[in-house]
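We begin with a single chain expressed as structure tokens, specifically the form predicted on its own.
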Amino acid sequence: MVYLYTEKQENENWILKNDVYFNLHTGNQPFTEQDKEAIFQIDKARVTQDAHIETKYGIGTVRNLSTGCKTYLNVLKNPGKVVGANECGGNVLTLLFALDDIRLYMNRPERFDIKEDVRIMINDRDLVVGKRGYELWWSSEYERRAKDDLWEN
């Protein structure tokens, strides 16, 4: 199941910049064979035995990654946190949603490729499965926020 919310909220279980976060805190652990199939995948980078990444661009640090594989490996190495994922591409949101019990924070609605089967529990109220529930749900918030006028800057 992923547990999307999208409604902001501020504590110490929710990362919401991610690229300090990672920077600061995921960043510094060591890469799991999982981590680095990820960092591949989603930014074509090599992670060599001192820890840095290797891509076509040459040498850099695991602080050159992605915002979007830095966040997905934040939802990785953080289970239990939300985390933000408004920064993501489509690319890195259908990996996110491949996943089992994470917890993702957006709020506006991105298109990507979801599995049909994919459960999906919005704001611990709607549950909706796959990309048809989560394009019918988007639809009737946005004319639930039109109605109110509850547009977030």
Second form
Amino acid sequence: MVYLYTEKQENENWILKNDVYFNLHTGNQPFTEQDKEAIFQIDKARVTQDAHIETKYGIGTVRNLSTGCKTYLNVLKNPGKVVGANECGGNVLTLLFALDDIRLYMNRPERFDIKEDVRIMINDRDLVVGKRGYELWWSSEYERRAKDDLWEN
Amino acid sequence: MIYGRIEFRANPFHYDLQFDSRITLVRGDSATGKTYLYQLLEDVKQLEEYRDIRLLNYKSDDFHGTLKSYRDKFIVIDNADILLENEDRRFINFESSNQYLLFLRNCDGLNVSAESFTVLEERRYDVSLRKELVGA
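Taking the form predicted on its own as the starting point, write out the structure of the form predicted together with the partner chain.
Expanding to the full complex; the earlier chain stays at the top.
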């Protein structure tokens, strides 16, 4: 199940500034093989033995990973926390929505692939299934926002 | 328009960025080099011909106040999805002396056109902005 929240909250269980949280917390933890595979899949970056990364842009540190990759790792390594995914591209969102028991914050829809059997609980209230369920929910949400003049950032 | 084109070399890459709209959004997949471009522009703006570039991201002090202080500038904003509030979007719409390059997915509240939507594309180390909406 993916737990999706569309109304922003600011408390210690929410990670909204993914770069900051990764640079200060997540990036200082040891990386598992699963983490390294994700880093390679998303950023095409190899993690070296001394915790540097090698990419087509050169050698750097994990602080140089993309925001999308940092977001994915924040989700993976901080179970239970709600992680903001508004900065993620479709490639990372597809990977995120293939994970189980994760919590994401998105205040707008994005086009990306979601498997047909993925169950998404939105705002602890509405259960939808797969890409079609996700898109239908956002269609009705946009109609509601337009009707109520509730546009938010 | 402050700049119709920004061109520079950062070995092994050659960047040729063309702008057809006062507001350019760079979207697309994660890890396409948006933040890397932002970091390169921090150096490029030291060049005389690109002295009107201003850069803002999540590390910027007083982001909202700084943005509103700019006139006649080419403003680049990284992490714009988590930084821009409604008032910032209104400023971007109505302060027409500035040009914007926004690393931003959510265009709600911005006066954008089909020309505004781009993705970074790299082919054999040549990097450009490809229009995201073709024929729109």
